[in-house]
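Only one chain is included here, represented as structure tokens and corresponding to the form predicted alone.
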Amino acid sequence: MFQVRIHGRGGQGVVTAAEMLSIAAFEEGRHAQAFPSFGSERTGAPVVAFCRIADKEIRLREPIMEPDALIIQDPTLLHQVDVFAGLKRDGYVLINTNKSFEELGLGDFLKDWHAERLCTVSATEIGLRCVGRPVPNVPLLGGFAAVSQLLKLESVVKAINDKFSGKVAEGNIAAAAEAYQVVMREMEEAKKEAVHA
């Protein structure tokens, strides 16, 4: 079973995009599970949100302390909240930032860990220019399929399609499949750069 979490503030679809994430799963025949945990239920306020995907049936219902990854919303978040809880070793954490893990303070800390695996794109920067709104959830998915290679980016595609019509759909598709991209170069460069440490 790989576990998600997904930590933002409300408003941001951190909700969304763990539906989303289990509807990508569902879509390449997996079973998944996605539910919220509020403190707060005020726009700004943070939400954590999970997503469990397994090859067979999900009994388990309670909330993810030992996630195999972790998607940041919003970085703010770093310093207020221990979003690294539990975290296993060789996990997965994509950041929305345009700043790399040493600018976030946070070097120090990941220096041990997969740098493959440590990912950043620019999803709210990413949402405005293709959505038209600075929501940063969709493009994290886009993103989250590269880093992890657990979905395929159609399945995401497909979860969009499934979510939105029309122009919102088609600017979600273009901000997922971009993430997709920035992510992907960001992996080679850590894999090239692991070679010649």
The other form holds:
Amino acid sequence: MFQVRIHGRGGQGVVTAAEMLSIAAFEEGRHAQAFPSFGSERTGAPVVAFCRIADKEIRLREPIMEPDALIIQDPTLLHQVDVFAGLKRDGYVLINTNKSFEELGLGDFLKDWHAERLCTVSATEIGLRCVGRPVPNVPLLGGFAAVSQLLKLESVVKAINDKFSGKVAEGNIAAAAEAYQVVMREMEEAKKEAVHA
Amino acid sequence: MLKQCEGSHAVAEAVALCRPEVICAYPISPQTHIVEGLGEMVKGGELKDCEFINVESEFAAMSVAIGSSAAGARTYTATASQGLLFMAEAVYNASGLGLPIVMTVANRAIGAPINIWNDHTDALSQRDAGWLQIFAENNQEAVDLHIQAFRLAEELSLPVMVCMDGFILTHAYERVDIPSQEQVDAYLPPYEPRQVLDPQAPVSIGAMVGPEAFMEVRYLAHAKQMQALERIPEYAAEFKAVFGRDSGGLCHTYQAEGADTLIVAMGSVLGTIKDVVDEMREAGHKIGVLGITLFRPFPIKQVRDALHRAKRVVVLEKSLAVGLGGIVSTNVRMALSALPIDVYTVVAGLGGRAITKRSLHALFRKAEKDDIDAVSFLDLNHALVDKHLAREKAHRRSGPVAEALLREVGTVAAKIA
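Now that you have shown the form predicted alone, what about the form predicted in complex with its partner chain?
Full assembly next; the chain just shown is listed first.
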């Protein structure tokens, strides 16, 4: 079972992201369960949503306390919420930012991690450009497909088409594809650097 | 058709497939998405020949449901928590009059303190209201139980509450097989009321009954529920024949063969419990599960049959009988009367407190050694409680409890579990 925890703020589509991730996994024939951490969903307030992906029925109903992957939709949460709580060793981390992990002050904390599992993407900018709104959730899913290698980008596209239609769907598809490419390049570079080091 | 969708959405589709003629509801979390979905289907013309009535309160919702059901319309509503309490008087009337209304209760705690999260206190407060009460373990079962509920309600001429865990199920996206209209039509015939307000054949429904016959009317309500215990397995078997799935019924054992310790629970927590029990079985523990699907009528014989070989029974329940202990466990104890089996009550998950595998592993291991109290509270923050008790001892004006405890624990929104 692969467990993903998504941190963001109310209004950033945190819950929708977890739901879409589960739809993408379902499209690949897998079992998936998405659910929000309930109740605190006010605009701007910290919001958490969860997604489990497995090859058999998922019966477990506890919140995800030891995630395999984290998607952080808002880097300002790093100073407010213990977003890394329980993250598995060498788990995947994808942060919506135009800064590096070092610039975010996470360099020391994650220094022994596999570098290609730590990625960033300016998802808000991509969202603003492709969809016309500063919503980072869908581009981050594209980026997550890249960093985790868990899902195909085309499954994320199917999930987008399930949730949106028309121009909004088109924009989100473009945003997801762009973020996917950004993260793929980032991983390539991390691998190269690892070889040189 | 297999799809990945929200529990509320799946239930709305299932209810629509049952061809309700009147839907009335007042929004309250976590039930709202269900009736919103149905409202859209009525407005969009997907759900035909159905009147969606916006009412001004839950009391009005149940009152409208009573009226439309008495007029012979297949009637559906949904509520939760304070909404269920607000309609309580009419809830008793619906069953007292024998009207086959189907209502979803998206289980949520009751205030004060106000809390929108899941537990079973709301539905269980109405356990003696004369409604059938069925609890869903996952969203597939929630879909299936709604379809069975209309059949049951109309055959028995009794209202049915389908209970599903608020948020944990209503807001969870998971894989659900939505049946076809043909399947549902094959299983659920058009509503043929036992009593109906019909100008062509006038009757009155709802006479005042004095001491001369009140006991008898109430006895018949009880007798009818007892009959339901025999009919429900038949409807579940028929359901399996049409839909190819086991759903509903009275109660279900899991890994119970040769178990010394049996865990009893209702609703979605059964999934987490089963995962824990699988792990413990692999480690050689003789432990199993009994899931109760039907809480009213209470399947006393089947529960006894399922549990009577165990050395001990742990009832893990999301409800609290203040001043006594458990509600489900009190019922289970009655089923086990005169048997030499220890029954432990564990109150868990109140107001949405997460029930984790880690806590269950520890609890079940202690229970196996009979090292738990007759009534205990899973993951209770004893330090927090003790501190407040000390405060009350020290100060006459110790202030409001909820506010004092929140101050102690600090911001909760930032915590994950």
